[in-house]
Amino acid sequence: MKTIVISLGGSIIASNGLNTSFMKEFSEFIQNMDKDIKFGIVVGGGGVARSYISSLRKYGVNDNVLDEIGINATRMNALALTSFFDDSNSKIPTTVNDAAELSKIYRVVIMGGTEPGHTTDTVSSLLAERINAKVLINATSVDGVYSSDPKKEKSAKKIGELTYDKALELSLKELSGAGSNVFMDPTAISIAKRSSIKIFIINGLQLHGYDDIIRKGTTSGSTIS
């Protein structure tokens, strides 16, 4: 049976509130799959755990509690995600051995952060690990890997395809501490490296860039291999 991970970043499907059509269409997708294709679906923080950080930071809170407080944001979105299927798990996992033993019950396990220091990508990456997922898809709000933030710099350009190392380094120069919002993160890249998983990173919101992948392993965003 194939076994595809998807982190699902926060932006996707808690913006400004819960984006509850796209997660009824990402849902109805999801379980419309061919049922040999096992989903473990990692969910982020979104805007309440940017806005409990970044409102939190000024007056000096750590970041291991900013951390604790971005792990919660993501379960209550996980949580509000299983809502919306109808055989998945009910009870959010907070470990992922948790959520690989849900996986032998459930096709589809959803969860959201685990402990501080690891981000829903580094959770993801090691999910993927866990249960022998060779397919990673981040989705995130833009299409792809760019050079630079293409919401800040007019000149960025995308890059289709990039080397574990590649990744890293473009990684590694965006990483800003808690409640960062770069492409993927270091740690999440470097585990995929050592067990070769193949990563997606796609603009989230357009579900044919699921379907791109999982049925034809193409996509128009970028891959990291």
Second form
Amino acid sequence: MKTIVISLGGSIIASNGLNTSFMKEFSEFIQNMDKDIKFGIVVGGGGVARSYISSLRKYGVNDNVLDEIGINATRMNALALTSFFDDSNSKIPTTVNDAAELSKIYRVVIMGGTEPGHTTDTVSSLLAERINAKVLINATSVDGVYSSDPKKEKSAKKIGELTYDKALELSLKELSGAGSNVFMDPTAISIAKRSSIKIFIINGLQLHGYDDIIRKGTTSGSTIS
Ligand code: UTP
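Having seen the form predicted alone, could you give me the form predicted in complex with ligand UTP?
What follows is the whole complex; the chain from before opens it.
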């Protein structure tokens, strides 16, 4: 059985309120996929996480608490997404261990964050490693990896194929910039590297992008391998 993990960015399903029309289309798309493909879907925090974290940061709330708040937002979004599925868990697992157990029961397992100190990108890599997925789709608001942040620099160029080491270098470079919006965090890339998990970075709002990867193994986004 083929197993695929999707890191579904919060910006895709919940940037300004819940994107319920996308959630419905996405759930139908996944449920209509070949029944011998298993999915792990890790949902990001989106607008709620960002707005709570930035408001509270101004009052000196520490990062551990802010991370916990972010985690709660990811779990709320994950629970919202399960409402659109017939064949997924309906209780959100709080660890990769528990998600792996649920994955023995459900064809589609949906979760959010786990612990402070990382993002759902890292949770996705850990889940992929744990349930032996060799493909990790990072569904984000940008359609691939760019030489620099395309939202800030017009000269940024999309890179179709990257090695893990090149992706790590770019991710670390972007992280060091203030207010960075990195395409994938370095820990997530390192975990994928040690277990040879191929990462695809795509615009998460376009369902044909997932279809190309799942059915044909191709993408117009970027790959890290
Ligand atoms: P996200 O994974 O959505 O973070 O988790 P992000 O990459 O900043 O958001 P997007 O991709 O732009 O939407 C939201 C926040 O929740 C906390 C972190 O503070 C993170 O920034 N978090 C999340 C954790 O501390 N641990 C987790 O496992 C997940």
